[in-house]
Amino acid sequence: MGIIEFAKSPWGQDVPIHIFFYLIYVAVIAGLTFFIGHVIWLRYFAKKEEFADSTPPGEVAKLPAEIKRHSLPARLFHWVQAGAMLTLLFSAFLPKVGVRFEWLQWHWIAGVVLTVSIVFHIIHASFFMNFWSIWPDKIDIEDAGRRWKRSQGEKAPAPRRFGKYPMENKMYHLAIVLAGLSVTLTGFFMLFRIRTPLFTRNSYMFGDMTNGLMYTLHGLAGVGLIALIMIHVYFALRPEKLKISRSMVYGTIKREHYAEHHDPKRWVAEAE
């Protein structure tokens, strides 16, 4: 079994047309395998989290009881994006596993909603938020090395507390950005091949090879998103992560959690 299905063009050229859809099951199994592996890691191998420094109790008492983490526009973007992505995945892959319905209209509408929400988020993050807070910096990379050495039983300094986002959040964000932009950009150009109120249909905008590569990348990014979203939901529902998940609803975290896990020098606390 391969990953990409090819077909012959009228000129005898081998052209990619889409992915093999057994990859849907591969993505689901990969997500489930990650869940099991992570639980085993936590149960038998993970060590208690330790940090190199802490905030004195007197300073903790001066912090706001509820510390702002996500603004209302950021939360709205998250939930709109979540709804659009789930609609896209269900409408794309349910017909491939035997669930028949008029999926195309739901799919392209959700794609447009996702595209608009991403454009909004880029503008909002660039001009109204700390754009670099979600990207790994030198301290994150150094501390990741420290954590790895300590997990292997080697001597290494304790890692420092996080900025606004832990390293694993930043790496997940990078993965979801790559998959999300791949599926969005290819989906935008694929809109020209169907009838919508947005554009005049033009099936010949690109050649067979270009269209095939777009469909293939679109499918690969889509099945990748299945596993990524499964992992995201898994962590969001883990008991120790509920304090963070709560902030995507209410916008804040408790000062005790902030003081324990976050460095005030890297992420300055603000009241809601």
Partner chain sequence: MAVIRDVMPAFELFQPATIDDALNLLDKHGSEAWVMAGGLDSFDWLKDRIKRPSVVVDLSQIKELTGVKEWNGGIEIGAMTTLTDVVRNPIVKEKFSILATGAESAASPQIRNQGTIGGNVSQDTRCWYYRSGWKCYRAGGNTCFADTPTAINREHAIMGASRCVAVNPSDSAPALIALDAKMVIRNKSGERVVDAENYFIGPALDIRRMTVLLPGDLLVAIRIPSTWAGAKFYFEKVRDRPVWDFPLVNIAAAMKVNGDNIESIRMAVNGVAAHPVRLTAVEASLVGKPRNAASADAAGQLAIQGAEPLRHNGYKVPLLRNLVKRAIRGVEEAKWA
Second form
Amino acid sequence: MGIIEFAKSPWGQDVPIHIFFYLIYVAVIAGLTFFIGHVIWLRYFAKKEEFADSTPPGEVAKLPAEIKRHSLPARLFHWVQAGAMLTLLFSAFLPKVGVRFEWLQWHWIAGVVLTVSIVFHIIHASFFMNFWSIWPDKIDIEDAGRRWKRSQGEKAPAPRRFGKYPMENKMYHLAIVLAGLSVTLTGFFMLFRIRTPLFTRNSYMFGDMTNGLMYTLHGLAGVGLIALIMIHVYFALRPEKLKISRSMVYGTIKREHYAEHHDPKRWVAEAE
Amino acid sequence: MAVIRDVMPAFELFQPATIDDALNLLDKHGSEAWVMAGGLDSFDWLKDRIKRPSVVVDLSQIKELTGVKEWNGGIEIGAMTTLTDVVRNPIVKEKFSILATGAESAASPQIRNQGTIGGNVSQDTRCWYYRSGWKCYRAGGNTCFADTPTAINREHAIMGASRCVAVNPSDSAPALIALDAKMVIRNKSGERVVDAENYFIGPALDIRRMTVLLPGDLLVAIRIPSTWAGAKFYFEKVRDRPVWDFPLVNIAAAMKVNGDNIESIRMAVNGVAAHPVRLTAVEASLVGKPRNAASADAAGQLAIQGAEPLRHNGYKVPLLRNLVKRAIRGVEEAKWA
Amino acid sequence: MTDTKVTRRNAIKGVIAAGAVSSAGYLFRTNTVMGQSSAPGSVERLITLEVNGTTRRVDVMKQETLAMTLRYKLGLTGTKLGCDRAECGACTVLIDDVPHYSCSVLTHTARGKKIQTVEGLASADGKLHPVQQGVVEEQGFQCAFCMSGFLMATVGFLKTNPNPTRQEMAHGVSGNLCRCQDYDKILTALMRGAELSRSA
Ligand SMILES: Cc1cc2nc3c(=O)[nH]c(=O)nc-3n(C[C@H](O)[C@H](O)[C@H](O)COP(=O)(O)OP(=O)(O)OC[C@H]3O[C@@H](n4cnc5c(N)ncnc54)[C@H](O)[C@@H]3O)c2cc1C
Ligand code: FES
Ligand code: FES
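Next up, can you give the form predicted together with its partner chain of this protein, since the form predicted alone came first?
All chains and molecules follow, beginning with the one already shown.
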């Protein structure tokens, strides 16, 4: 056992070739452990959420009943990406656990869809959305510290309300960005190693070592994504989170939820 | 050239006397177990220390696995029947001579005396990068060493490659596909019957295996239905020397003619892809056509559609085309182009 | 110096331990001999072979090939090893009258079968087998490394086709290579052998 499988290259070098695939099971178990841990934490240890500030009820009544959270292009992107991601995960890992099918075509086509959708998202988010709204800022980090202290029973001021995205969302996005970029960038170069209508095949762009490291990173990020996606689905389906999850379908959240959790000053409205 | 390296590394040997005992052993030892029939493919792997199973299950003592018997107007050949016994069998000779010709063209007399039909269809590829122990795709790595700019790939695939460009080397396989044979596979949980055509798989489906067999599976018999008994047969194997050498390309065709017209035809080739290829498009294009030079030419052309030769195996493309022509018109009529 | 002593002492301990383990393994194996149950199909190392008409008891490893047993356990070195990969025919022997490459048969598979090597061709009184006689008369081989394989292949082939044409004979022994490339003379000798066999 180990993380990375090595082989001898034709030049007698030890090169990594890919991850050990039992890591698939490790990732699934990690995901499940997270669910259980989280449920236990919620049930026995979590304190009720408290915020330092609030919007006066009068102000809340003035808000529209539904607050726009995700624009249509953003929602479309999310679901295209979700479809591609699930296709990628299943086509990558089902064969490894014994389900036989012609996985490679599904995998590379879904990979291309994912890559294109990510490129779209980067452009869309950089120029048409409030780019910074998804990245943790100073207040988020301070508040995370406050929450931690309060959960330990120490004295600390109550955290402030979130901007557009709660801290967990931001952290999750960060993890997905890292894992997603790792798989898509390595996947993009791996596309040259197989026959597709896209490019002339050229499997010799990199040496054995570079290739091996690429496969390893692709694999590590890939199994990482198994756990991440499991956690994502878990949160999306949790009863208290459904209020947010629905906005990925309908685009909006309820004003009451908005007013309680989000600071209108930190949630910069964006153009459609 | 092979290196003589003292005896093979140790393994535990089982010689069960019944299929059930063999299946229990295979079930118990899972992927640790190596099935050995005649051993003529197996020994290379073991002697070269490329595959190191801890358990070998030798089928040689299982009487129920040998012999040819009649089945539904056709025949059922036990998986452990030697190629020589297949070749010499009177029913095979009389009704399904294409299988006798195919099996007889394999390897050498001594190998046919011991190599089994089950082993012949289940044998691994001869790609020498893979067989020398390079950690290629087929061995679980991420490179096909036969598909690099400096690779020696004269004997590799011209179609159907997905990352790996190795070919299936079996001489009996195309004959069995032409005869629409059925492969009877058994494991601990039961029996399944697979068309010969689907018994062989390519790298797109599973890059580590050549057949649908999984650990625990045993090929117990090959059934040949009466459908093509006594049809017009054509088998030809092209190879570098007339013994021992594996096919560069081989072809097997079974044809029924009505007067001058081709009524129905089945055709399969090997040595061009990781699995023997049934030429379904060619077959479809020939039904109802006169058996003449024009049909043969068109069929040959159709057969090589989409062929993608590698650096050193471009010759296989015209070879395949001409073998298809010959299969339809016979040797004399085929024009070399 | 002390280092070497320690190493040597450890090495000796290791040997003793290994001995204990392997003899324990031996005891364990004998269980089956004493009639206790063992996995169906498991094999014993001590087996009986019938070679050239005599019965030989021999201790054979599971992974041992017949060529190895014949040459190095039974001293029958007339059987040659050329390639050890079923690619040359030098190791050809008859198993139940059928030519096999002995480099590519597990000895355990040949249990209970009649094995014949080149040493078993001549009769007890020293009279050569007709095929051997043919080779002598026609001076069939040059270095003759391949000869015992050719002889066995021919003897086996003649049992299925006692009256072959030269072409058929060539096909019959096509599983044997001659590094001296003297096939024409070899064939002439083998055809002479076939002729002598028929009149014998
Ligand atoms: C020098 C040489 C030249 C050759 N030339 C040719 C040639 O020109 N054409 C050709 O077609 N072949 C050729 N062969 C291959 C030879 O024909 C096959 O190796 C032989 O037929 C395989 O049969 P076997 O019983 O010896 O196989 P084995 O080595 O016993 O088995 C081969 C493989 O099949 C599996 N297997 C065997 N039987 C079963 C079963 N019943 N159920 C499940 N799995 C099974 C084994 O696990 C193994 O992986 C050549 C072989 C050699 C050594
Ligand atoms: S040594 Fe057995 S065939 Fe060469
Ligand atoms: S005579 Fe020398 S190898 Fe045949």
